[in-house]
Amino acid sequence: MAQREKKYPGHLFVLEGIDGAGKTEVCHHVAGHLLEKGLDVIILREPTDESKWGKRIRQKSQRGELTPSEELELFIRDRDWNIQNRLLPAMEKGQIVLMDRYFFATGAYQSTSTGIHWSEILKRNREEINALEPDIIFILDIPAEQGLCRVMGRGCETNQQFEKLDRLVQVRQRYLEMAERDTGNYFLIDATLPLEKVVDSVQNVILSFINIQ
């Protein structure tokens, strides 16, 4: 696993993937296991439910009340707040931060709605708000159809959700392109596997990474 120059004593591990990939559940299970080992772990997520920008995203995005460009700007402003008020202090204290989505999600999702290439969105985050680079970006990869089934429940009437399915197909492709072409330290995980196997995979990679510091 590639190593990056460390600016802070803490570690940042990000879980990414399309809707239904299981990011939040995996994140909490991994955090629990790491806590049991006596490690100092916190979970952060985006959008936040603390900043005014994150609250606006949560209130208006699901109702379709934001234009794609408005949503992109809100995500970047919310992320800037999260970095300054939550992420940087945790990294400076030497904590292990598990992030449930980060600026890679904005690149994957907002590139499909704005038409702006994902690489440009990632560049904005890196240059405009100095977004910290994760030690590892885990992509929980799952076919769009299966992810949508999980989101909708086991009924899985995907024939009635063409628009959602089409977007998830595009978002998944963006993530796979990032893993192949971006400068970040990516690790692909097969999220179609049982939850415990996915959790074990993520946890083992994290522990191996920390042990070689």
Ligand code: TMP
Second form
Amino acid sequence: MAQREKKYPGHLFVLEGIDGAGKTEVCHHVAGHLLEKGLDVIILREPTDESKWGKRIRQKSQRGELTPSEELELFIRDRDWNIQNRLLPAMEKGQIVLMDRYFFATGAYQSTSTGIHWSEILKRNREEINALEPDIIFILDIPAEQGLCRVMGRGCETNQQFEKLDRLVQVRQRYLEMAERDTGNYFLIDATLPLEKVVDSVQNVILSFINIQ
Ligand code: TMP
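Pass me the form predicted together with the ligand as well; I've looked at the form predicted alone already.
Shown next: the complete complex, the earlier chain at its head.
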């Protein structure tokens, strides 16, 4: 796997996937294993629950109170805050950062709601807010039906904005297109496998990337 030009001593690994793909759980398990190995790991997630933009997304989009373009702007503002206040300091300190969603989520989700091509959305993130390129972007891939079932099974409130099947079908498609055509360092993971297998794959790829075994 290609090594990116290193501007910071830290490493950035991103977990992406449709709702129900299991990325949050995988993130926590992988972080736990890396910590056990004595590595300095932190998890960041987007949307944040710290910035005023992230808070606005979490309050309003659940209730369907934002237009698709308002949502797009808020995700980008929230990310800018996260990069400046959380990501860059961690990368400068040499930490391993696991990101539970990043700008690829905006590419996949907001391209379906706004009609703007995902490549344009990625470009905005890269050029307008200088979003740092991850070392690896893991796409936890799962069919939309299965993702939706997992979300419903968790007993979560059904979220009109994000969790409809047809939307998830499109979002999954965008992630797969990105992995094939974008310039980022993508690694596709079969997220229908049991959790331990998914965790092992992600962890092994990360460890071999940073050359610690
Ligand atoms: P979560 O499931 O990771 O907590 O994310 C909440 C929802 O936010 C999820 O349905 C995906 C959506 N989302 C976007 O639509 N665009 C984005 O840029 C991000 C980070 C999340």
